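A lone chain, given as structure tokens: the form predicted alone.
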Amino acid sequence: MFEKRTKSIFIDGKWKDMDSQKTVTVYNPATLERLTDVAYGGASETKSAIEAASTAFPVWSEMTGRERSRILYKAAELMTEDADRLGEILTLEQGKPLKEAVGEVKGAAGFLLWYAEEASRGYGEWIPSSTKSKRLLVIPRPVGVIGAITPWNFPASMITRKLGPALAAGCTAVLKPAPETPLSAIEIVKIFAKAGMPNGVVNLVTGDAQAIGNEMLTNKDVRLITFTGSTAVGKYLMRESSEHVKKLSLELGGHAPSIVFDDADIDKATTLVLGSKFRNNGQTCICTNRLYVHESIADAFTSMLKDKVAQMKIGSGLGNDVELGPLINEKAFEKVQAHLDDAVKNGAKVVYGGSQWEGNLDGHFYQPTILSGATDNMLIMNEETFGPIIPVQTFTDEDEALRKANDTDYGLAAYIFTENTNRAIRASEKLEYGIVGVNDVFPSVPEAPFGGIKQSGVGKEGGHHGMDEFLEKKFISVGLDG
């Protein structure tokens, strides 16, 4: 499917050759075989990609919205289109189950098409004068030039749910994919190209991650930097953005609880925990993490999550009916394998799995795992594991499970399982979260607002707020003879 060395630096409408020096290597982490190489960009790279974007905003920037949705109405069509080829090309990079990864494609797909419809609706506003001889006005106008760096969890759907909102609006971008996923990026930007995006108005560079962001945080044609990541990286990129006063839009790390109270539906509940933790194998932000249980339904519920658990099929994403693909890489398996070993010191009982899955792959995969017995002293209940092992802890009464669920420096994305809706509300409203599932786990969608709140990130992603991120508001003051 791939060539020995895939070309992955676009710049001003044109593919660049590879220095043969400068190069990386792509795996499958199922097989951990070698899919392709691709270019070690760096500063200079990045640097030439900005100019081009630079230069193209002007031209982009003044054409109507219509003009820009037809391009986008354009790409997305082309997206849905080539769905099945292109998750499987998300699969051999990053391991998800194939059905999740064209569901991602289309999803990507999605975002696509509703900013495409948002391109055209950038409202401005008139407001009343206290003065007869005023007139005031506000209007919206693209940021400039932005820098977009993605994750390897979603390869697709980050891209476009950054780039959607930033081209709708105006904005001209270079994109820094995660290094361990560049191979869907290219092929988004092919589709770009295909779709008639002018030159200079979308970029890619890839390689050396720090050269790349440390370019797009000195560079002051870039106004704006987009990164979906950990909250570390986060707050490295709020310090050095100071200098030029960069305006960030910023979607961290997580750490969210599922709240299952004594009046759920176990069943349904049951089903979307699995749903929740297990998607893409634990390696999502907004997965369940920390699992609190009302005491008087903690055995059933468990019991019943285990017997679902235990049907899961592990291996290659290609494979028929595979739910748990590997773990990204070894790094990845070992901080699993911590937070299970640090939970089992502490007290934690495996009811299910708990060790590395013995196949006959040599990527990282692990066995999904069920921990009870959980406590707040243990580090799964403190940091984000990224893998699939859920904890279950219990709880008495409403306030309780509140408390614990907010006991956090993070606030992207938290669930509650209830057939009361006094109670959803009430529960959803006292969730410290900027999102908040009620017997639903999977809340990313085009058009709702997407983002956290404490350590969890600034601004938002998806709806018409996620367009606002990118357009800055003017404000014209007219004054009038007589």
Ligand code: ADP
Second form
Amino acid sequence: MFEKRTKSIFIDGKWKDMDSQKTVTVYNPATLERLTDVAYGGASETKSAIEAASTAFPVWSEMTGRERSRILYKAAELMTEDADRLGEILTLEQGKPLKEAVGEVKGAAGFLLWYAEEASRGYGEWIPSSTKSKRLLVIPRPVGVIGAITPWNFPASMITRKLGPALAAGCTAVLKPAPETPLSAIEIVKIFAKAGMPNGVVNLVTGDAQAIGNEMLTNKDVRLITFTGSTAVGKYLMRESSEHVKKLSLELGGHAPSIVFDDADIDKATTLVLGSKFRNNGQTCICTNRLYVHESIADAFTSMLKDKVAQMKIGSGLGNDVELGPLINEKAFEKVQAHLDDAVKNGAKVVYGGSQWEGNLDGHFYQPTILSGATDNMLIMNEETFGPIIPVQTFTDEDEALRKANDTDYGLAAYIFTENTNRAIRASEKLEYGIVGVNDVFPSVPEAPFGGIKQSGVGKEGGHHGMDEFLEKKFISVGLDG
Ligand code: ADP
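Alternate state requested, the form predicted together with the named molecule (shown: the form predicted alone):
Starting with the chain above, the whole complex follows.
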């Protein structure tokens, strides 16, 4: 399916080889087999990509929103038509079940479609002046060249969730995908080119994260960096981008609590918690990391959850009906095991799973795991696990559950399960999170703002709010005669 070597540096509309010929291998995390090699680019490729994006900026930003919109529509259409093939590539490099991968590709196309629609809606304002002789106008202007740094857990949708609004706004871009998953990025860039994107508007550099990131940070021409990844790297980008006062949009780590109240529909809640925790094998920043269940329903809830989890099929994401693929790499596996060991050492009981999956594949697989008796001091109740373990802690009243849910430096997503509307609204308002799901665990949609508070990030992706990140509000003050 892949060449021995895949071209992965795209600058000014051309696929390039690097002078150094240095490459890095992309593996299938299910089998640990080599898929292909891609370029290990660095500072000089990034510099050229930024130059190309700077040259293309006046061309792209001066097109009308409707003209940009047509190209984004075309890209959305091409991506949707090719979703099955793109989904397979995504599963091969990332591991998630094919059905999820195809769903992600369609969702990724959904961001392009939404922002194709938004491209012609960058409204300004005419502010009534308090002085008769003045007219006050506000016009939105694209910020300029942007650097987009994306993670491996959603190799397609994290790209379009950033590039969709950036391109719609009139920005040009340099994209750096995660080293684990460059192949989906390559396909997306090909789609943009096929859709008629002018040269230099979208550029791609794969390779050395530190070197590419450093060029984006120190190059004056990059006006904004949009990043999804760990809080540690987000903080680093924030510190280092201060030299040129760059704008930042950061989607960082999370530690989502799910609270199941005693008035929840247990059947519905168990299915949703399962979807939240085990989608992408727990490797999503909004997936449930800790579960608080009211003591009066804890036994019934845990037992039903266990029955459902026991039905889940593990294996290669390309296998029939597989719901749990591999973890991305050995480091991820070690973290999951460390969280499990720490929880058990501190008194948690393994209700289901609790160890590596002993299948016939070489990848790093972990059984879907449920723990009971979780306590506040456990690592898993405080740090992002990014794997398929669900720790259950019981609570006695609403205030206690909300206090525990809020007791973290993270603030991305939280979920509540209740059939009581008063409680749903009350609790949603008190939860200190950027996103609250009420009997809903899939809040990432093109039309709504996704983003964290506290140390989970700054800025929003999705909705018209997502495009605002890429627009400056220029104020024009006009003095009139007389
Ligand atoms: P994760 O632990 O989920 O891989 P990271 O924050 O390490 O999260 O990675 C997310 C993205 O950030 C990836 O594309 C990665 O290559 C990139 N990245 C990691 N370190 C840096 C850095 N110093 N500068 C720029 N990008 C980086």
